[in-house]
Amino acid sequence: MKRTGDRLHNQLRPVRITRNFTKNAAGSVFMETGETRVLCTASIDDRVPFHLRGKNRGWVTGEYSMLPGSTIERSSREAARGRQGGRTQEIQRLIGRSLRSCIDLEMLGERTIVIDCDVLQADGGTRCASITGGFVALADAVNVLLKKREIFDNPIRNHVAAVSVGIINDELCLDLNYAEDSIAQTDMNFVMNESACFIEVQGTAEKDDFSQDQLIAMSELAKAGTVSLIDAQIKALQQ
């Protein structure tokens, strides 16, 4: 099938990724994957939740929003309907699991850090692009309290990133937009570490089944797009 700026099956978008985008926030960045933008901040807490007071431990969560442009049709503000959408509640969990599992709680001490993915330009992945550039601001907000010297030791053990893998016409293909998504037999979203260990897989059949043997080849094509993923992210910290 002919993709989307004549992309190859196996090629993600063009990706970006800008630190320091915000002044305010301990890690802002600005994620870009093809037409899909971003932007992830990091907040430091010196408070957990409830139930972990006291345990010396500390905790790590997302917060998710599609601003009311950032889709063809605008949609309206969640605050102002009074409640959030059940999508909107499941990404969030998302991504604070993924980020989770990068990150050792107890050398983060009693504090949280709040990763809020803010979607200003959607086109298909926003939420893998908000795992993606949440983790680079997640570094960046340790990276604060390393040089505060309120810890002393980097708990953060691995990179995560996460990409889409969807079969088209037959076809894996590798990081969806929003154009193929909607077409898509099956949309899945993969969720890995620098070690290429899943910390999550997501599969909806849209269409029709999918086989074991497409299952393994679409986790393998998702490897790789993980990889070139977090090579970016490490290009960028190191700016």
Second form
There are 6 protein chains.
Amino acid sequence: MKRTGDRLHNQLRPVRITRNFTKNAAGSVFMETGETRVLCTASIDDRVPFHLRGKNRGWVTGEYSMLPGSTIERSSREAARGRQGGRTQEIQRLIGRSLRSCIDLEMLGERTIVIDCDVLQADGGTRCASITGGFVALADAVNVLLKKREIFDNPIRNHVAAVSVGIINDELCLDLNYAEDSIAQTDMNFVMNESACFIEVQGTAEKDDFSQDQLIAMSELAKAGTVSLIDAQIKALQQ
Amino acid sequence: MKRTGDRLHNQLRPVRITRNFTKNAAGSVFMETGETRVLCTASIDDRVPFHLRGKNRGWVTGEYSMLPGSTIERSSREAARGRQGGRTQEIQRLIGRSLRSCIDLEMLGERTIVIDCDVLQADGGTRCASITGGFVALADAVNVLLKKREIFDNPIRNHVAAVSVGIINDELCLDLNYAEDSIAQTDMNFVMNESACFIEVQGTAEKDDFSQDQLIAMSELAKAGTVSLIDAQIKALQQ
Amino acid sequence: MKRTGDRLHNQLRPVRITRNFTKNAAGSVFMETGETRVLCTASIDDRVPFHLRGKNRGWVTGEYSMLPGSTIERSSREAARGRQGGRTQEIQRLIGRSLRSCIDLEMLGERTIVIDCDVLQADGGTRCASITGGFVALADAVNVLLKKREIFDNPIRNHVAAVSVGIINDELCLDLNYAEDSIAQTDMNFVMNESACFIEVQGTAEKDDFSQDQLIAMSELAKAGTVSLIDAQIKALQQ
Amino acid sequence: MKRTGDRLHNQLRPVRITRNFTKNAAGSVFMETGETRVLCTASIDDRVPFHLRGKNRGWVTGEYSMLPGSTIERSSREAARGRQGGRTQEIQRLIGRSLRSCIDLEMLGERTIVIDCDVLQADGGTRCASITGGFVALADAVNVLLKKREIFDNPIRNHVAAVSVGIINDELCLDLNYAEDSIAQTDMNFVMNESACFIEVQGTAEKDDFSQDQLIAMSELAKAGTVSLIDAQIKALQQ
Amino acid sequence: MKRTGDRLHNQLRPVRITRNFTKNAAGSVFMETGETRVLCTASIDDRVPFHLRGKNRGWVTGEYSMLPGSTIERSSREAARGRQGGRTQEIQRLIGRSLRSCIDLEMLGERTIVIDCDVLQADGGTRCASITGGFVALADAVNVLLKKREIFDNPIRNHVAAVSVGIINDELCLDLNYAEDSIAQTDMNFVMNESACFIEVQGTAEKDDFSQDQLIAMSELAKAGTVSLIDAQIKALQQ
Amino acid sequence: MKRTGDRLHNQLRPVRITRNFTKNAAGSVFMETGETRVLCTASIDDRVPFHLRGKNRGWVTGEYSMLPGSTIERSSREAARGRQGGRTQEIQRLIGRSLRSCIDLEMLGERTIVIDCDVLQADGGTRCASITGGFVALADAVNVLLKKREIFDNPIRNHVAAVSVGIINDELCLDLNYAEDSIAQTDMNFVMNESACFIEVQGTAEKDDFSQDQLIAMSELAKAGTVSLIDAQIKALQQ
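Now that the form predicted alone has been shown, please provide the structure of the form predicted in complex with a further copy of the same chain.
Complete assembly follows, chain above in first position.
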């Protein structure tokens, strides 16, 4: 199988992480992986969800949306339909769990950071880009809290990044774009941290089942991919 | 009253219109007026709303949303709340009426063009930026139809652009930013075409009523403002 | 153009304002302008919306509905559809803003007056009739508060009334009925107070744009119309 | 127990049935029983619900609403809350079943008549007034169909009317007003036809159970009451 | 008319009441009447609805649902449709009123018992089975409160049970199954207590009106039926 | 770590699969794993979702719900709240994908089989029990189609079953119950087929990340567990 632009099977698409893309949110990151573009903003709210009140713990949550014009065939607007679809809710829950895994919620204090991931242009891997870019937005929001001296120690314990791996014609490929994703027989998403350990693993045999050997090989590819993504996060945060 | 950056009372904020900002929609315009930034995409759908079927006429409609992170205090996501608020619906209806005024729906043929206006950064005047930028996205979508030879004559009859005018401390000001809008005693939005005629006029006495003389003076300011905006549209479309 | 019943272009339809039409609400006004009939009731609630609590200010809000049988083709019931349409919300917001403009909310004290405008028979101009009749219902509710000595000074500062003006075959007409409204090229609604100043101006070029001269001429007609409507309000309140 | 205005325990409140109260609906009846006032309109729709299509049968359905200002304490608007409450739905279903019992749906032909019952002033017995007044509106809509020669034989087979009976301090009372209803230990609604037979019987022991003897005695009272109501319907329809 | 299994017109279907069917709820009763099977669970909540707070009274409420697979043609899931239908709400309200009639809410103390009635297999009479089985679940939940010494006196004053009676081919039948219910000309539901008095009576002439004599005869059948059902409840509670 | 009832770390809870638990659905399976009890019914619908019409392919979908009384603290009813939560939708999508993987949709023909999984008693692993039991219900529904000669060849290609694996105090455990699940640091669900290949893999590091070695070891445990579950399915289907 030949990939677009002669990309190797274990090669990520070009990654660009632009911080401070907009000015009103505490963190605002324009995350690009290949042609996929997601605006990840982080907003700080002084309150926590009802069931966490008075427990001296914070909360991190994620919301996700595809702009109607982000896809080749226009996606209908969920606000107009009056409900978020199952896919959206699944991705939101994934983003929230992934980003909570990298932060000490007690050190964060009784406040919520909401990571909004709005897809401006979709070309596969939007949930992974949301997590990878959302981490940087979260880090920037935490920096705001530190600068304002609302907290004194950095509660972030770990970088977290996500990447997809798929099987196409029995070949493994890292970081599928939309065209590849459409024909993949298996599609997995891996969320990993800087210790190369797993936070979330989600695999679906879209067209054909997969073996344990393939599971292991996919996790190997994911490991390499997230290491590069975490490098990109670190560089972006140093600028 | 001194305006930010020594702006004159009859001076627009800097306008930037970037076409082809994203690649999947037929038209995609990044519209900036000062610090307000709206992504306007135009998507073509081969169907028309139910009540228009079989009438050989097309339809143009608008949808509007503020991304949660676009405001200083995060705006809650309407899809999560399960309904679009009254302000959103009012703006959507305004965008749709304004853009339909500039196009011959019979020449468009039995298809719908949806203009999605998603506010990435809000600093006042988002509905006006949506209309002004939405027009360019609409023009680009029409160009796609012409290029694909799905239509043979350009159905666009007129440029359309919108601007706000307000009264602050009894002084008239063109194109209010958020800080100005918050203290304005009256706030009006004008949608005009290239003949300097009115498509929509909406004025609200937020704090104090206004006289007929003020109404006339505001409409003068709006006329000058929309002429400049239409110039900017023309330049952008020539690139 | 000949109007129904030889009405002049600057002539209102007959206005009848019946107070105390029903007995349970604090104010209850049956507002008739020609064949348009709206029941406007005012109800007093001791609470204010959440964001106003503890600020020693009151609130006035409006709700609007067309009874299903009020139109020639039955309008579907919004409660059954599960959501209020955009037009309804737009009108409700207009009624609320208009009526708040005429009352000192601090003098009203921490309570809410809700003006419910339910259209029993629709023949054009229902939003204007709602505002004009709603003002009288509001005045009656305030009278109840004064009589019960819950407030000691009348917080109403100004009468407020509303009227539509349209352009039909390039002729200006005051107070359009449904048949006229359907063919108007431009339709404007003006909300004015007893100082002949504007509270709200909303104009839409339904079929053709309009010039500044037409805008001025329409506002002239509206001024004359609202003066008559305020007269009718005053007479009704004296009975 | 002394009733308001020396009403006897088996005496109805004054009944007034005003036809053609509004002009746009096919039938429009202003139904007053004592201080309870309901506007019942009948609208004809050429379609039937999906599951009845192509079966050469018509449909009659009812919708019910209390205007927010109809009660002493304002009732919140169901359209604003986004759903009809259980009580509303229960009453709507009752109105629909009751009115379908009096008409031959095959003779009606493939069309729907919707009876809208909107309570303008509530003082007990609104569901009964809706059925009694709704019948007259239905009859008027049928008359419209006959006059337009869309049907040739009258499909109405039977008058139908409804009345409440209650037990207060162990005494039976016909046609409870709101004050009586609030203290009744049992509250029953009877829908009957001109053969003095039952269409619907709904009884609830609000505070105390009731015996079979009481059930029989209540049905006797209801019989007498509905006979009078049907008389009033006949007189109204003859005018 | 011959009934399934040679059942007499005044004969109940076989009744089986299985307590402790599941382990997590305070009361859990598997109620079978013929082929109708309803799982009735009772859950205790330490809070009461908002409007009852601080009044030292408890609350009992019912919820009802048919599992999608409980009917021959699958019933769509109300949670997926996003709203409970009118029939469901009507039945829920009936269950709640019926079960509140048998308990002293002040003795229950400020807590809520929710009776959930989920129909696993539907063969007519599901609302009656819900009430009859729901009573036993309620009694078990009260027993839990007594055992835990959260209350000291049993607040249950009365058994309550429910049964349907119908008229088929002018013959009266007790406890209709689904096939009988489908052809019944009249269908009534009676909720009675151990004093053979009525709590709720709901009768509908589905196809033909019914006379007072038939009403009386139906109530006689119901009396006999509920006596047997209450016997079954007593036996079940003694095991 | 000691497990309830001395269960070994690689030991399933007792499995009971009862077919024909209710009579109205085409397949009806009562699935018990330990104290978790799920009723899985399969209903056949002659239609397919809109986007599949006319493609000569069938569809299999899953719905999932927890009965309110199935949990120790009552779960609120999603139909009453008016929307299905994110967790429910995620599980429904998983059930649907899993069961579609085992059947040839073209051989099924243009019809839908809906698998409803309603949890009667929850003690961990309800989504896995839904899939394992849902498969048997699906097989029974297919048998109905074969018996009725609506299809002639069995479209089921593969058994499918699901099991959870967790890490508690760094020890791996198969088939977690609720108490174990609450303290697990990692929780994975594996859906596998009779070739011991993966259909779905979903792992979440609830409290601590996990290594690749742990991922491999968990997949080993899952393999052994699903082999046993598929044995139980085969035995149940032979009875």
